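One chain is shown next in structure tokens, namely the form predicted alone.
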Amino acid sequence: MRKTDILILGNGAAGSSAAFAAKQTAPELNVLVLSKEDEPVYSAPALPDLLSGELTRAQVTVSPWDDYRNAGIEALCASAVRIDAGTRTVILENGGEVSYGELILATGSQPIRLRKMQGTGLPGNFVMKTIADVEDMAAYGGSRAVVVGSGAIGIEGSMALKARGFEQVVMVEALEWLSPKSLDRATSDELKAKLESFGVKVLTGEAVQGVLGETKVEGVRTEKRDIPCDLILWGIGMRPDTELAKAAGIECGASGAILTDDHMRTNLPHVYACGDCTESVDVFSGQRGAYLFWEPARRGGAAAGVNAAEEGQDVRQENRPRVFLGTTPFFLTNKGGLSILAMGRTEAQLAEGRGTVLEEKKDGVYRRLLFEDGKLAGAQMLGTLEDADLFAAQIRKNAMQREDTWDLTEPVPNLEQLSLQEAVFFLRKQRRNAFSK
């Protein structure tokens, strides 16, 4: 049996951050990282650029193995199959066991796969979660692709395949417009036009019913048509990977992700969790959920690493534990000349009779701002990221307001009579006045 002070399951954004933070906090502790992939930490958001050929494998790597060795972090390619929290032991797929002082779960998320659908097991079906997924897709080749789903993976995957040289790329979305959880219909229409200007055909309101082909992918069947293709990229969502946690008795929330406190501790002693496998608070809305984003995964991982290291040293009373303050969920992509940003509420989420929407389309740029009671509640933009930090700060402050608390911002006066640009000028002025106080 191997023994280690801190054992981390997973080596993505959260797990690697936890490992480096733990060693920085307590260099004398042994830190062991177990990962199903034999890869150092790499940027998952950069995988579409690897697929398009714009970046190399080395360029998407965040910290090479030398960084782990120099920090004194041990990393092994191994799969855990069971956690025994009572004996502080993790059992591995190869029969080995690892005894730990503190355990950090950073098991991430897994792509949703429609395994029961006809033809989804044929060669030519792909997801885009790992470097191996991208390299397998690139090696498979082809000239015609269908991308199922219109989230970040669907949009960026479509652009990447087109940039890679695919003659035909068709995006298929079962819902009536693209990314309806993040975008209003008007923004979706603008995005559809942008995608089609890049050569991506977009079909909405069509559910995929099956995959055509006997020995390999030859096409996709929707409710309305058959679409010939050589390759399918499935981008229909991710789910937290929590099988190990649930089997060990670790409590999960309504989202299916692991529940932690703001120090990343689970309900079991000496067990922490961070990243995509955990539930967190959306700072824009105050709602708990599974928010799968790179940046909060790194912050949560760092918090888990610091706190586990301090627990391992038994000096928690002497050092203030690091707190994870929640997730700021952005729908963001900026690939191949296409930039999209959405944050906060959509029009359907505004209180009835209290919402105002301003939009502007100029010089290839589309902006849409959503207000409730005169205060910014959401923003959607295509073709620009200008003022993104201003909008995020305003939405967050407005979301923090509660009954019997101080107002952090002022409503925009005469909002219904203003243009979008005039409303933005007011928000900028409000920020300047706040800084001058």
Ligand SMILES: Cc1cc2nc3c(=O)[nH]c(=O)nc-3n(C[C@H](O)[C@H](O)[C@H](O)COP(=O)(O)OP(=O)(O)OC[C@H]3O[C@@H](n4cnc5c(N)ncnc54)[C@H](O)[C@@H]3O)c2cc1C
Given for the second form:
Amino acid sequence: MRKTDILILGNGAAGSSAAFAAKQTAPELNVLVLSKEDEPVYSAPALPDLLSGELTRAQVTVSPWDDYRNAGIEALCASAVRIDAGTRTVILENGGEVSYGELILATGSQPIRLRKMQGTGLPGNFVMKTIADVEDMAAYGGSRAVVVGSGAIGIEGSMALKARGFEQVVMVEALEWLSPKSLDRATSDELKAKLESFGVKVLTGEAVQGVLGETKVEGVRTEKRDIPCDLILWGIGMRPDTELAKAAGIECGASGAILTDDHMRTNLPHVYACGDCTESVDVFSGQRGAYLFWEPARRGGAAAGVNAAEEGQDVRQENRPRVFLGTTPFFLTNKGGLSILAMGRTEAQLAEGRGTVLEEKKDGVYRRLLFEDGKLAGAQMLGTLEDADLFAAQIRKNAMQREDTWDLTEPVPNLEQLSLQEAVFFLRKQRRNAFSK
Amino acid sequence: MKRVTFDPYRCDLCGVCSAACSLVKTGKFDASQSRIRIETAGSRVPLRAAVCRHCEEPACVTACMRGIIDQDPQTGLVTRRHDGCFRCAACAVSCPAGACVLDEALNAFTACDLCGGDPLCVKVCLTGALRFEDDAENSAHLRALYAEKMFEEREELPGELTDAQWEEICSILNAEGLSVAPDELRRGCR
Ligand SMILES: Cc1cc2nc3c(=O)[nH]c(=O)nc-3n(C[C@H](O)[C@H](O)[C@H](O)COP(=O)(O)OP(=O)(O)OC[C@H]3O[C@@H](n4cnc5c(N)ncnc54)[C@H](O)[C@@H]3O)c2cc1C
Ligand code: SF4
Ligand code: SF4
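Would you mind giving the form predicted together with the ligand, to go alongside the form predicted alone above?
Everything in the complex follows now, all chains and molecules, and the chain you saw is the first one.
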């Protein structure tokens, strides 16, 4: 049996961060990271650019294998099938066993697939999660695509297929407007117009009912029509990958993702978790859930790595553990002339009768601010990133209701009578006062 | 570590910091390319200098989707490997200081690099609104500001630079190998 001090399941954004942080914290401990893919950590958010052809394989790599070797981190392409927390052992698919001092779960997430729907098993059905998915899609070819789903992957995937030279790209969304979890209808309308100007056809309020074709994908059937196509990109969401954890008795939250404390510890001793497989607090709404984003995966991974290494070294008593206080889920796309940024709550999520919405459309820029009781609760913008930091800070403070008085925000007075720009000026002044006071 | 700090009560909104920054970083006057920006609320009242603070726990480092922003473990300086940037803007959106700028020539997002330890913006700021100071001085300075200005709104509006001051700034720039005439500089600051 192979023995490790720190064993990490997963070599994505979270697992690799954990590995580098652990090794840096405790160089004398041996660190092994396992992955189902034989790839060093790469940027999943850059995959649309790999698909469009704008970036090469080497350019989406975040840390090449040399970085692992130089840091003294071992990596193995192997799938774990069981965790035995009692004996502190992980069993591999190939029958091998690895014992650990500390275990970090960074198993990430899996794309949702509609396996029961007719035709979804045919060649021509694709998801976009890994480098291999993108390479398969690129190799498959074709000139007509249907993209199902209008979240970040649907939007960026559509743009990428268009940039790759596809003649027809049709985005199909079952709900009434695009990304309704992040955008209001008015923002979605602006976005839709923008996407169509890039040549992406957008159909909303139209659920996909089946895939057409006998031996390969030939089209998509929706409630309203048949759309002929060569390939389908399914972007209908990702789900935390927690199978191993659940089987080992690791506690999960209502979202289905692994529960950790703010030191990234699970309910089992010597077992940590980080990244897409974990539940966290959305600091823009105060809600707990499974929020699958790059930045918290990197930050949470580093925290898990440092804390596990210190526990492994038994220096925990001397050092304060690294804390992870929540996720800042930015809905962000900034490529090929399309810039969308949304954060915080949507109009539907504001308390009834207490919301105010301000919007502004000027010089091709659309901005929309949502307030509850006069305090900023959400922001949506197209074509600009200006004041992103101001909005993020305000929304976070209001959602988390921090009591550190210098940091409290005040409601914007006479909000109903203000233009969006005037409200932004008020918020800027308020920040200055909070800072220089 | 030493950081660029800003006292809004001293700033005259002359625009010299941004002009000089764009000149030294890109070879021409273009405030949109400056790594420092003085924010206002539409009026002539300066509020904040948006400039990289080389944070202790930099959000840009964990946010960067290419992993090309690094923090030097010894000096704390936050640096970027620009050629890997794919302009996703994650750093820009996550930065609490609003400090990230899209550099058109580099085709990459970037932020203040403190000019290698001797920031030009601070040198050309004749009012003393910008300072380059270490953490202890910096917090002492903020505490002094706090005591002094507790509930006060700035009342007097910023002044204008005198001809002698424009000349002085030009000679500072000249000493840096940036030869600019006062008229040119004035235009560049608009
Ligand atoms: C196309 C795309 C675009 C995205 N765009 C954005 C964006 O714009 N902004 C943003 O914030 N986020 C974006 N994301 C999300 C972001 O990439 C993820 O949140 C982040 O990569 C999660 O990292 P992770 O390490 O937690 O999980 P993953 O990247 O899922 O990594 C999981 C790792 O665990 C391994 N693993 C799983 N099970 C086992 C097992 N049993 N044994 C061994 N190894 C195992 C896998 O092989 C993999 O290495 C995007 C994602 C995709 C796919
Ligand atoms: S760019 Fe922003 S987040 Fe990064 S170190 Fe500078 S101020 Fe901090
Ligand atoms: S814009 Fe460039 S530097 Fe900024 S996060 Fe994206 S890749 Fe990193």
